[in-house]
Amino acid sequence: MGTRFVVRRLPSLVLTWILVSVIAFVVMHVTAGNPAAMMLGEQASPAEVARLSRVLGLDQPLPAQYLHWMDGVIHGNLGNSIYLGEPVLRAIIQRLPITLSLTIVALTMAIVVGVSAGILAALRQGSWVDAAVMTVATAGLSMPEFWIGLMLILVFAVDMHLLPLMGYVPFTANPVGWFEHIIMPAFAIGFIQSAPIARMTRSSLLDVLHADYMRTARAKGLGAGRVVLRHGLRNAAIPVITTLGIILAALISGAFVVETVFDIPGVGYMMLQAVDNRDYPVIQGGIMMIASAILVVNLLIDLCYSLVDPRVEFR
C-alpha cells in the first residue's frame, strides 16, 4: 500500500521540483546580473567579458541555459561557486552536517517543549496553566529567530559567561564544545516553533480527551498518564506530524538567520554570503538542494501517518 503510494505521488513530487528550479533559476538570471562581468571584475573591458559569456554558455537563450543546467543538476554538477572557486555541490556537502546538526537539535527541542506543553495546557483546560502555556505560545510565534539569539547571547554570553558567544565546534572533535556552541542557536529557532506544536498538541488532544474509547480506558483502571500518552496522544498525532513539514521549512529558514547572528558556517551562512556577492550558482543549488529535502521529509512524514494510526490508508 505504501509503495503504491509514493509511485502515485512522485509526479506532483517531481513537478514541485521542476516549478521550484525554474522559479530558481528565472530569479537568480534576471536580478543577479552578468556573472562573467563579476567573475572578472570591474576592470574587466567588454571584449573579455563576452569572450567568458560565451564560454559559459551565458551567451545562449535562457531556456537552452535552463535545459543545461537541469542536466548537470540531474547529474550531480550544481555549478562552481564564482565566490569560492569551487564546485557547489561539494561546498553544500562541507557545510550540510552543521546545518544538519543545528536543525535537529532544534527539532527535538521543538517537538520535546511544544508537545509537553501541549499535554499541560489541554489537561488543565481553562486554568492559570492553560492560559499561561498559550501566551508563551503566541508571544513565541511573534519573535523573531535573531531577536532571540541575540538575547540569549546578551544573557548567557556576555553577562553570565555560561556559554561561548559565537562560532561552532565539530561534534568530532569536541562533543561538549559542540554542544556548546549549538545549544544557543538551537534554542532560539527551536522555542519559536515549539509554539504551533504546543497549539495542535493541545487542541488536537481536547478532540479525543472525551472519547469513548478514553473513557473506557479509563473505566478499565489504567492511570491517567497512560491514558492520555498511549491512547489520546497516539490519536491526536496526526494533526501535530502533518505540522512537522511546515515546521521544517521555517526551521530551515530560521537556520539561515541564526547562523548569521552566531557566525556558524553552515549552507545558510553560506548562501545569505552568496546573495551578498551576488554568487548565483551557489543561491541555485542551495534552494535546489533544500527543495529536494523539504519534498523527500514531507514524503516521509505522510508515510509515519500509518504508523501512528493504522486507520490511515493510502488512498
Contents of the next structure:
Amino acid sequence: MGTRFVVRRLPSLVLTWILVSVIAFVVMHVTAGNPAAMMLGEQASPAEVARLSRVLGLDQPLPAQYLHWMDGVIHGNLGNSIYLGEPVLRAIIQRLPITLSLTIVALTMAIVVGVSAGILAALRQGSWVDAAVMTVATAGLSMPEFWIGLMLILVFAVDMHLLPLMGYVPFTANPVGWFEHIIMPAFAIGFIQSAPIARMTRSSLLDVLHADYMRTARAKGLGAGRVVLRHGLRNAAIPVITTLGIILAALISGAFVVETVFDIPGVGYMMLQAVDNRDYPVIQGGIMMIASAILVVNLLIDLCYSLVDPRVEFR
Amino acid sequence: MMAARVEAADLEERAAARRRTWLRFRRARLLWLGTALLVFAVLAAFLGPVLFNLHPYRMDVAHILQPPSALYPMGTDEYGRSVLARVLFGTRLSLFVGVAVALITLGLGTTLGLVAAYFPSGDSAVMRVMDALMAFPSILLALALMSVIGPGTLNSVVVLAVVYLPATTRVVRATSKVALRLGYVEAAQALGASRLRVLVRHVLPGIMGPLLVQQTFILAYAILGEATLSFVGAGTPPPTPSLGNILSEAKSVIYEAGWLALYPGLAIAWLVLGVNLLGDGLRDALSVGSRS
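We have the form predicted alone; now please give the form predicted in complex with its partner chain.
Every component of the complex follows; first up is the chain already shown.
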C-alpha cells in the first residue's frame, strides 16, 4: 500500500523537485553577475575572465548550463566552492552532523515540551494552566529565535557563567562539552517551535476529547491517563504530524540563523558566509540539497499517517 | 409586492448579521489587545522621536556603551548613539517592511489565487511554482535571493514578498474554490455575469475574512524575516537602524552591554505579538475556520 502511494505521488514530486532546481539555478544565474569575475577578483583582465568562463562553461547558453549542473546534481556533484576551495557536496557533508545534531535536539525539545503543554492545556481547558500555556505559546511565536539565543547567552553565559558563550565541540570528542554547547542554541529554536505544536496538540485533542469512543473508553473502566494517551492522543496526532513538516523547515531555518549567533560551524554558518562572499555554487547546491531533503521528509510524513491512523487511505 | 417583501426580509436579515458580527468584534478581547499594542508601537515610533527630540545617528562620544539612565532610557551603543532612538526608528522600518510585504502579497497572491481557482489551466501551473517555492525554508530562500540582489531595505521587501507569496496564494485559491461552489455565485454565473464580475463582486467579498487573517500573519512573518535578514547582515545595512542590525551590533559587545541586546528584541516581540493577537482576534471575530 505504501509503495503504491509513493509511486502515485512520484510524478508531482519529481515535477516539484525539477521546479525547485530551476528556481535554485535561475535565481543564482540571472543576476549574480559573472562568477568567473568574482572568483578572479578585481585585478583580473577581461581576457582572463573570458578564459575562466570558458573553462567553467559559463559561456554556454543558460539551458545548457542548467542541464550540465543538473547532470552533476544527479551524480552527486554540486560543483566547487569558490572560497572554500573544495567540492560543495563534501563541504556540506562535513558540516551536516553539526547542524543535524542541533536540529534533532531542538526537534525533540519542541515535541516533548509542545505536546505535554498542549495535553495539559486541553485537559484543563479554561483554567489558568490553559491560559498560561496559550499565552506563552503566542509570545513564543512572536520572538525571533536569534534574540532568544542572545538572551540565553546573556543570562547563562555572561551573568551566571554556567555555560560556554559560543562555539562547538563534537559529540565524539566530548559528550558533556557537546551538550553544554548545543543546549542553548537548541533551546532557542526548539522553544519557539514548541509553540505551534502546543497550539495544535491542544486544539486537536479538544476536538477528540468529547468523541463517543472516548466516552466508551472511559465507560469500560480505563484509567484517565490511558484514555487520553491511547485513545485521545492517537486520534489527535494527525493534525500535529501534519505541522511537523512545516516545523522541520522552520527548525532548519532557525538552526541556520542560530548557528551564527553561537558561532557553530555548521551548514547554516557556511551558507551565511557563502551569501556574504557570493559563493554561488555553495548557495545553489546548499538550497538545492535542503529543499530536496524537505520534499522527501514531507513524503515520509504523509506515509506516517497510516501508521498512526490506519483509516487514512493513500490517495 | 412579493419582491418588496422578500427584499425587506432580506435587509432585516442582513442587518441582524451585521449586528452579530459587530457583537463578535466587541467581544474579541485579543483583537483589542493586539490593536492596543500596535497603536502604542506606531505612536511611539512616529511621535516619540519628534516629541523627545531623539536622533538615531547623533553620536555622544562622552557616553559610549552607557547603561540605561534618565538621559538615555535604553542606554547607548558603541558609538554613543541613543538606543531608544535607534529602536524607535528600527520599529518604523519594521512596520514599513511588514506592511509593504503584506500589501504586495495581498495584491499578487489574490490575483494568482483567483486565477488558479477559476481557470483549471492556470491552476496546476501556478500551484506547482508555489509548491516549489514552499519547498525552501523561508529564511534560506530569502537569504539566497538577497545574495543575488544585494542588501537593502527595499530589496528585503521584494524578497520577503516572494517568499511569503505562496501562503497568500494558497489561502485565496482554497477559499475561492469553496466560494465558487456557493449558490449565489453559481446563480450569478447562470445569469451571465462576466468572469471578472463574478470574481470581484461575488467571490472576493466571500474570501475577505480568511484573507485578512492570513495577511496579518504575513505581516508578523515579514517583521520577523526583516529582523533576521538584517541580523545576519543580508538585510538593511548599518548605519540605518533596523531592529535586526542593532541586535547584530549588540552581539559583539554582549559582555559589556547586555541592554543593547535586550531592547531591540523586546521591540520585535512587542510588534509581532501585537500583530499575532490582532490576527487571532480577527479569526475569532470573523469566525474563520469554524462557523459555530
